[in-house]
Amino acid sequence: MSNAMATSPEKHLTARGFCITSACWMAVATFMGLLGAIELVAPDLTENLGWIVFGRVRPIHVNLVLFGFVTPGLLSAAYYFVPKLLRTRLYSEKLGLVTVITWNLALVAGVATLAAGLSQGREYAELIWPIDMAIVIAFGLIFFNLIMTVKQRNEPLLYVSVWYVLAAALLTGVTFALGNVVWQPDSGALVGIPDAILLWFYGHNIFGLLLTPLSAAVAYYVIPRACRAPLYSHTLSLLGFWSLIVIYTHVGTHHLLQVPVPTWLKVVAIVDSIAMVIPVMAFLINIWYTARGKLGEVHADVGAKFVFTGTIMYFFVSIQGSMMALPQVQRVTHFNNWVVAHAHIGVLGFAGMIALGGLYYVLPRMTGKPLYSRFLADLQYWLVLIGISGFAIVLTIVGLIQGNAWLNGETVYRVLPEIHIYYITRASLGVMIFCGALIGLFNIAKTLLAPSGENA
């Protein structure tokens, strides 16, 4: 099989599938963000229609930017990559493409259900059972299209990008089945302490075990491309694959300090979280030395751009978690913005970031044509980056003046006047990440669908 062969541009469907499907809906995610966003400005504003007050408009939010647009980003960028790197065809693009429909009719489904009020009530783990097994279903096929394209390479070493998507599929399959308490059809829950240690068991690894590890493996491919160097050090590469692997997995009870859990889980989740120090340096050391002295090349290429920038945020965010986990340090974060805007960082900020990268660096090299427009592209850059560094800025000082307040016996209501006009300029940097959103959707459907050669 020819190399010119395996990366003709009529072949990627599965690729261009998920693309289109990130772009679309990532519009329609961070609408809902901003629709949210102005509810908690106005909350009369939708009062009479229960479909979208702000207890449906949340998680349809919520799980919109998880799984339709920053998921399916990442792995239209591994659906590119991974045969690239293993120097072979994706092993079937009738089975990614059966995957890609199934995923899109699971979202479908999920925002019908969710607007209708069909909740399962639990934290990333909102959809009803018939879409929680539709994603399970997907994860499976991903997985072994994946691992079959593997079986098939021509290149006997498995760089470090192809162990961190194989290790997305298949652990997020399995986390995503037991988080949603599959075996039980008609609750999604177990009951009392241990649905809640078993939900934040998968509430973090979600993140975890599925965005942290595309991120990872989309920077590990873009950045060393991008910058014409090797990596740093693939044996650092794998110390951050295994060592988050095996921290990462039980940090999720730190969401649970103030809950009557076993003293010693809790320990656990203390001490790994401060031990997230270990895989996070460790894949940021090797991307940041691989491109050093290189940033000029970093910022010449767009998706590069996006991708190194998504690594900042990843240092933050995982900063802020580690001290976060700490009982002193909750006692004032815990159940206010201060968490929102954590979430912000680190979903929309390092995976968001990423994501977006994955997608602009493969898009002209799935097509065989350039960019439709790298103005827009910029444009959309800086968009998403000025809304998520002022979200950073402004949930993090709402946070403080909750959470202050709340330790001092104020109560609830009577701090709502004092952060209002901070809902205010959410709501208006929420405006931003949508325009960017559309002029992303405008950006990636021109290039996909306009004749080669057409660029602005």
Contents of the next structure:
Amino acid sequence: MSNAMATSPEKHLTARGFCITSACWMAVATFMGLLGAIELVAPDLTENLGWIVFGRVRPIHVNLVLFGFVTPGLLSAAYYFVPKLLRTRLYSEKLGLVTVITWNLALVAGVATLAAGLSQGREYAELIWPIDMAIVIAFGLIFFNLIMTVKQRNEPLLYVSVWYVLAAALLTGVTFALGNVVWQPDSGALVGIPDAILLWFYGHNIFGLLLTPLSAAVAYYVIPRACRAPLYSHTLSLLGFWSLIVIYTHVGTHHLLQVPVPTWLKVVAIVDSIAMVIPVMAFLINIWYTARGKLGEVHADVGAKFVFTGTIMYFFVSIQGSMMALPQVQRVTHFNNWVVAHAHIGVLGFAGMIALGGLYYVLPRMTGKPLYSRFLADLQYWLVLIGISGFAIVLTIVGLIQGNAWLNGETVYRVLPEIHIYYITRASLGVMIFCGALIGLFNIAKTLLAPSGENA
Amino acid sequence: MNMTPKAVVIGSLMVLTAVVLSVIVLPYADTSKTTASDIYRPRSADEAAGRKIYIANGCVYCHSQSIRSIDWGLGAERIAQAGDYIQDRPILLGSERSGPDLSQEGGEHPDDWHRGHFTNPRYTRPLSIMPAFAFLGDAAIRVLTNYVQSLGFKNADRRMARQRRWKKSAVTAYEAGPEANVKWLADHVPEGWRSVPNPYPTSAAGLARGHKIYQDFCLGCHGPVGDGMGPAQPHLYPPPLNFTILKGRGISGGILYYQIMNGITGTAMPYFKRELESEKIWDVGDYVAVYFINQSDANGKPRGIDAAYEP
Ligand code: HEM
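Same protein, different form: I have the form predicted alone, so give me the form predicted in complex with the partner chain.
Complete assembly follows, chain above in first position.
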């Protein structure tokens, strides 16, 4: 790739790079999820294949979904729209490409190390120190590139999407380093209860300070444009942004309500989990009122359709989340598949849908040529939507069976046959989502590689 | 409010700093001073190495190490305390229970049970969905077992001492031949139980239920025909009992019930009182008696008042 190309603003090379990154890793990530689901149905299918034993497949799946599929998908859109919103070009496409490459190397290394059993054993913070550092550096590069883009802007006002992207890159860089305890390269952990508190502070901020703000940024960009309507309210944008950063960061301990951590910290987590209604509704009201009476326009653009669906999922996952932070509710829901349902509604239904929407919205605009196939994008939409809705239903049922049986004194082993059939259904739904990922990869690759792009 | 780049960057960093101070640093001042709980002891080098294998293979995604006041299952005799975790780097609380909690697993079973179970969990637990860990190799499985047997610290050590003590006499009895072994087994059933026959009559429905329970809970050890040759057999010593040797040796329904309910500490035979309700234990006991021992005292004397459901 020549320098001239790399610096040509029309090419949006960084955005393209993250776009194909996201599409490829979505296929791998959902495959790993499907593999894990199958192992829960037929555990001896992969007997003696140590590197894909369930306990290694699961962190590979989760890390790839978060850092391989969703984050790069959202970043791809951000790398396109941040310069657009600032009426300038990206500060450095070269630096952007270095970021894309660093990011992908980190992912490949992450898969290889986890499969080899090199794990730090902390959920969402499994990756070993060198990979952690690569990711911290990547977030640093992202922030630097964007803030320099802001510096050279021709548009004096920063639109709300820009606030969210800047804050997400900066704050995640910091919390990622903190949460992975990078000053302890060997273990990447603290000791005892403080380790749990820090881990879940960080773990929840992956959703609260990375996925949610980036998704909000994409929605704030796509929906008003697709509707050709001004954003409903600047005040709500402000309220949503600041309350998100203040409140979301406090709630990590709601993962530890049944653990001996200080009671006052649990109270803070519970109260703020309820208070999460403020940033959630500020954002949603703003988006939904912007789109009021314009759903036809939203529907007409497949990207906007994905994004809008994601905002509805955000409503459900957040209301559910606030409920789940109540200790009385958690007596039933904690430790079982109810939480897995919630995690999928959040990460795939909300952030994943918006990531796909962002990709489909910016892809024709950054390549200057139409999407290869609207039909395939719609097909993917339905496969993912049916898959995730099915997940939500099936896994919630499983969670209720497990939670209530346990409360009633039944052992884990006794409940296994009761949930078997649901695990089969879940794996079948996983096939749909995996097919959706393959179709998306095909569609996106075809669009990117279409020859007309050369003279766009 | 004018959202300049400075306002966004400095403002959000300030908020984050304040939050870190209040929800991380402030509790740390308190939680970092946690002292050891009553059961706490340091881990041996071998146990620490086993913990590494536990981490490398993602056991934490299926097993919690944190017992709550609302739990009934394994280890629920003791609720987790902060002082249990003071050497855990990282702490392995877990967030999902695809399998049971393990924080008090030490001494629940003897080592040979774990060897069979890790080789392939379906050997000892036919319906398990836990992955097989034979690929780790025998040496690693031994180290992993040592770690698992240390979970619960001093409580685990006491349970392990009990396992070892009874293992010795179970092995001695087994090696002395079937006659002595059956006698040893029966002698350790409390007197009252030995003279109790199975109070419920044998019925087709009862045998069908017993068959189902046998398949789901016992088959991997005692084998499909009750001769003790299930897939777990090569890993267990003393091996699973061959039920056919019990014929004519005065095994009452009460003995079967008691052994299934309470298990035989020191041998791989687990207790089932948490998993099987009373009726299920009588049913599987009678199934064993009828099909494998070929001799059942069901509904024999002394008899009480027949239960209301009996036809
Ligand atoms: C108001 C917003 C939300 C609240 C109050 C909330 C609350 C919670 C709670 C209480 C748990 C712990 C459940 C348990 O362990 O018993 C949880 C888990 C989880 N949440 Fe949320 N949630 C919210 C939104 C979201 C969103 C938007 C996402 C994704 C983008 C998300 C992703 C997850 C995931 C992945 C887990 C599983 C963590 C694990 O591995 O245990 N949540 N949430």
